[in-house]
Every structure is written in structure tokens, then in C-alpha cells.
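First, one chain by itself in C-alpha cells, the form predicted alone.
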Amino acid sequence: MPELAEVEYFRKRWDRAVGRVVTAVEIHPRARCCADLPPAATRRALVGARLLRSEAAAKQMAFVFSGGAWLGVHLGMTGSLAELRPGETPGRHDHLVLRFRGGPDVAFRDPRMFGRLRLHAGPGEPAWWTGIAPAILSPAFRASDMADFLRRRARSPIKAVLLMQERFPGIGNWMADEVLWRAGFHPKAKAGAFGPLAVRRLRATLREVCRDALRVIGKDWSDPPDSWLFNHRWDKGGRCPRTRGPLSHVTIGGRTTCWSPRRQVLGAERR
């Protein structure tokens, strides 16, 4: 699933529209991902508006327009952001064209429709943008509401820990294995464990991944270089980058996880 830097780099493969008027909405009628877009209504908010910003948070996208309509993309596992040129028949994933006057056109693609798209129409921001917990690169991210949320799910392992949006809004599973490794904590480290120096430590390391995913991932696409776990963890068989050792692989909490034994230790929380 697209994780805080993947969704900044597709969130502006539609920028280049911004300013630009909408002169047509094409929805496909039967995509699940299309459900909260009744087309009649999202016809009359879009048509005619111009695209005035697009903002990201977490992992999701809004589309702002004159006239104070917003639409809400979320990616889920497959969907993706696409240009199309002006006239340009959508492809069969292409459940959302927006047409627009001097191009481009733009189309939300969603293979298996994992994917959902909203629409606001009403006065103010939409409850389910204002809603999202602050970005971990902003200063509402606090430590000691770190240390809250932590000490509140005490007996669940950090790793899984990571993935609550509620807290860590846009760490999905990659970033989250990136965090604990260059931290130095063991994925089945529990939450409740973690002492104040720890709590820092995760933080900054929190921060310094999404920093570094959005400079790298964020901007263009661009492979991240082989200093990271991410280059190491997809194999079994993979070694650390930094220690050289095995990594080694487990399930938790329904995700797989990718860790180095020799770098991460059980009780390195306790601090």
C-alpha cells in the first residue's frame, strides 16, 4: 500500500492541472472505489471550478476547487494518479476522469479498487481531512503524546504499533521496518516498555525517515540508495547494510517484518 512518500509523489502528478477549469467528470458507474461520488453531484460541484491546490496527509489526497469542493483520494493497495492527454479514451482502470480546459486531463487508476474517492461540497474543510492526526514532520507531533500512545498500548509490539494512523499517520509497513532499524529496536520490542530516551530516539528517527522518503521517494520516484533496509528487505537471504549479518523476516501483527538481529536488540527500549 502506498506509504507517506509514495502518496506525495503521486499527489502531484496532478499538479499540473492546478488552475486549470474543469470542462467534464467522467465516473465509471459500477466502481466500488466511485461509491461516495454520486455522479450528478459531483458533476455540479466539479464542472466549471478550477483546481486551485492539492495537499497530502497520511496517506491520503485532497483536491481543492473554487467554490469550495474538495475530492479525497486515498490509494489504497493498486490505485495511482495519471495524465492523460486531451481527448484520451480511459483506460479500464480508469474509474475518475477529470477533463480539463487546455489539458491535461487526469484519471484516478485502480486495478482492483482497493482505492477510495470522496467528495466535499459544503462550506469548510471536510471532517475527514480535519480529522487526520498531525504529520510526524510537523509540531503537533509531540513526544510525550508519543509516550501516551505508547504507554496506552502497552502490551502490543512496537512494530504493529507503528501502523496505527490514529498516531503515525502515513508510516505503513516499509517505512515503519526503515524507523526500527535505523533506531536500533527490535520489532517485537512492547510498547509499553519504551523509557524516555527510547521515546526521543523513536521520534527522531520517525522524523528522519519521512524526511528522507519524501526528499528520495517523494520527488521523483527515485530508488533509495543501498545505505537503507529498503533495498535489503524484500529478499529472504538479504544482509544488514550496516552490519553485514542475515537479516531475518516475521509476521506481526498480520504484516511481514524485516529486521537485524545483530542490530536490533530486545531491551534496547528499556532506556
The other form holds:
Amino acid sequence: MPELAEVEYFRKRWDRAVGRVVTAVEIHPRARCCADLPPAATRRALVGARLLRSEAAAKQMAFVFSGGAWLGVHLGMTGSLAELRPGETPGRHDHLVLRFRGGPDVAFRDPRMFGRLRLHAGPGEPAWWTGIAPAILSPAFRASDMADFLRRRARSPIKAVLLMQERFPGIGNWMADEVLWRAGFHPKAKAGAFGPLAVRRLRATLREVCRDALRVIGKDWSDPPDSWLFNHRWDKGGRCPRTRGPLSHVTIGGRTTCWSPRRQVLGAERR
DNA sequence: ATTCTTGTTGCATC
DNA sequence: AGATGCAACAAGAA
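Can you now output the form predicted in complex with the DNA? The one shown was the form predicted alone.
Time for the whole complex; same chain goes first.
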């Protein structure tokens, strides 16, 4: 599930613990997602430490503790962060539980275990955090860098390229489709075919979708309005909210892609 | 029963 | 060498 805005939503679910001190750390040691979370070292770093702040970037989160410990969270496909009710027993998919003095108890939950937790206990900031590409909503996300990237991936369909985290941090399957639909580009358009005008349009639409998603989904998971493709993409017989025409589905780069043939025409990218 | 999945990685192939 | 495509990971939902 989690893309940029969902990650921001889940980050806030643990925020009630900011300022509190960890009293216990429970790790499910055989879960794949905990492979980079050595139980003894994690306890040493976190128990007795205070949660100072949290950040979200791309599809990742960092929880920063006093004493210099960082807990990195990647939600994968089905991961989530939850707060346990007082006295609630963790479920079978709660692979990490943090208990704080005076509450709350919070859990990392992930049935499919595609997510990943990691610990940084040294000085400074971990490379897995500082190495994340510039956020799409930051000024450092420049059109020229984007154009270079598209040129280097010239023969790939634009849909597959938008999913590459090294340049489009936080974009996932539904956001990529939403961007291409709003901008009017065919998902199979070759990345190398994008002209200067199209690159600018793509960049502006990327930023618009990130802003909208953070405002609506990142806030409290409010239902997106029906004017978005989002609400129609999985409906059987769903129709394009702008053209009222039918929506099509096709697999690109191994991912289900939803698009509106009346709106997204090959060739529009050449400008 | 079968097929699907909003993510990422590693490997084979071009 | 770098780009591209695909299976694998695992569990639950439709």
C-alpha cells in the first residue's frame, strides 16, 4: 500500500510517542523484515532512550532517539505502523513492538514481510537516510536532472521509469498512474521521447500529485475526491472522471497500469 | 481453487 | 557497461 503520502500518514501514527522514553523492545527475530535489526544491539540502543523526532522521505521513515540511535522503517507492500490499545496483545504480524513509559505501545505490522527495519547506532546520520534522492517537492528536484534521467532510460516506458526511487522518491504504482493520467501521457510512451515542454509538464504534475496526496491521504487518510483517477482505477467498468470514457488496464514493468485511452495519447510527449 | 496485489532486489539477457 | 525485464519474496483478499 504505502507510497509517499501513506508513509507520512503512518509516521504520524507513532508520533504520540515523541518525547517518551522506551521501556521495552520486542522483536520477532526470525521475521525477514527484522534481518537488519539485531535484537541485542537494538535493545541496547533503544531501551532507556527518548524518541526525539521522526521524518519521512520517499517511502521510508526514520525515528531518531536520544543517544544517537536511528530506527529506519520501510513499509514494503503491506507494512503499517499502529498504536496498540493499552494491554492489547501484539498480533502475529506485529514484528516489532516498542513500549514507552506512560504509553503508548506501538507496533510495526507487516503480513507479507516485504518491509524492512534497520538500526543505526553510531554517530552522525546513516547513509540509508542521507542517500535518499531529493524530494519531488523540494527545489533540488530539478527539471534538468529529470530530463537527463529520462534520456538515460530512453527505451523504457515512462510508467516504469516513474517507479524508480533513485529519481522519483515516494512514487508508487497508483501515484505514477495518477500523474500520467492528469498530464495526459500514455504510460507506454518511451522516456527518451519526452521533449522539453513535456518534461516540464511531467514535473509540474508530479509535484501537484505529491501535494494533493500529502494533503488528503497523508493527513488522515481522507477519501480522495472522485475527480482523481484513484477512486476509479480498481472499479470493474470504471470510467475516466474527465472524459467519461472507459479505463484500460495493462501490465507495464510487471505492474498493473490503469489509464484512460481517450485522454492519454501517444505522441503528446514529443513536444 | 485460482488469481490478484499501491514494493524491491537480484539475476539473466539484451 | 549500462539498460531492461522478470521471477522471487509471503500472505490475505476477491
